[in-house]
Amino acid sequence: MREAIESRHSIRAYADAPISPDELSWLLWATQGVRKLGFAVGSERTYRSVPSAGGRHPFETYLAVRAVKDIEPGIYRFLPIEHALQEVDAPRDISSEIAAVCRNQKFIEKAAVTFVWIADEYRATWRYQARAYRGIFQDAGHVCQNLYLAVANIGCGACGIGAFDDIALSRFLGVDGVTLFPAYAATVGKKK
């Protein structure tokens, strides 16, 4: 444990190899992974590979897919009680677009995979009201290290991402930037 917490650091600068499946999937089991399914208070609740604020679980996770043996590149969102992908837009090559609406920040065209964490501000503000949007970016916190923690034995590198344009992001995405709204990012990629 103490290697990887000495080793972690962000990587800007990824190999031109695709991440696999497999690889993937990994990566969203250790930042939104369904352990196990149950019921507190009344209703159902997943307990996840991270820690949550309440147990609330804000996120969204939604992928710019670049290069993934066999997934075609575009925007996906994670289902994590399926463990599935779901389609959001038509495939393409987003990798330039993500790019700029994160302030052109170039190395993300390069990465294999950018994460976005969309918050969901109800699953947080019905319990815990003005207070919930602290719970919400501490829990970004836990998700983006829990991927720089996961990249490291599968060969890949991570860097989180907080600058971006709020609104272009969420219309990029599709999510309204208010009830919805982007959180926090980060790319995954092969190390060079």
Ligand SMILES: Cc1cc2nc3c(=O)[nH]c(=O)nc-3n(C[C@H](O)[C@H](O)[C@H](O)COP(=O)(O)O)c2cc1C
Second form
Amino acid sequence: MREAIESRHSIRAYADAPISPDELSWLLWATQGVRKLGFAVGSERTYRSVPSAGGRHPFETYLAVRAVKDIEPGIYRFLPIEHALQEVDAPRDISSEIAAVCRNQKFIEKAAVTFVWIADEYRATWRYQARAYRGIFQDAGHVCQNLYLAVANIGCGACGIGAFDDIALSRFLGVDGVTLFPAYAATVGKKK
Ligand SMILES: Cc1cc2nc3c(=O)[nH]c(=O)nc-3n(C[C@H](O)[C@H](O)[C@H](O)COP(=O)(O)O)c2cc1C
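Could you give the coordinates for the form predicted together with this ligand, as opposed to the form predicted on its own above?
Below, the chain from earlier opens the complete complex, with every other chain and molecule after it.
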């Protein structure tokens, strides 16, 4: 753990190599994995690999997959309870589109996979009203920090992405950008 923290830095140059489905599974588990299911404050809840204000876990994880073995390039959504992926759109090469909606940051085209954490605002606001938005962005930091640390033991690098066009990224992923909006994103790829 100490080594992972000491060596953590943002990596934007990736080898032209795919990551494996097991590696992707590990990253999904590290960032949003469900440890157990529970019931509190009148509702079902999940306990995950990351903390979340009031246990709201307001994110849907969307993936722009470019190079994961045995997974067609395209857009997928993570189903955390099933620990499975759901196809969002017909598989296609999305690498230039995801870079374009992230303010034309060219290095994103070479990422094996780009994570986008979409906030489902109602999950937090029904309980915390306006204060919920603080929690959403605080939670996002925890999620991405786990990604930064989790890539260390699979020979990958990551880079947090906050520079994106909110509307274009929402449209690209097929969310409305209001009740479901992009809070944060990150690229992952094999280190050169
Ligand atoms: C909230 C947030 C948003 C960021 N957005 C971007 C981004 O859009 N593009 C990028 O190349 N780096 C982005 N970064 C990475 C920072 O540039 C990086 O963390 C900073 O330069 C320090 O470098 P280090 O992470 O290697 O220590 C972001 C980092 C954070 C925490």
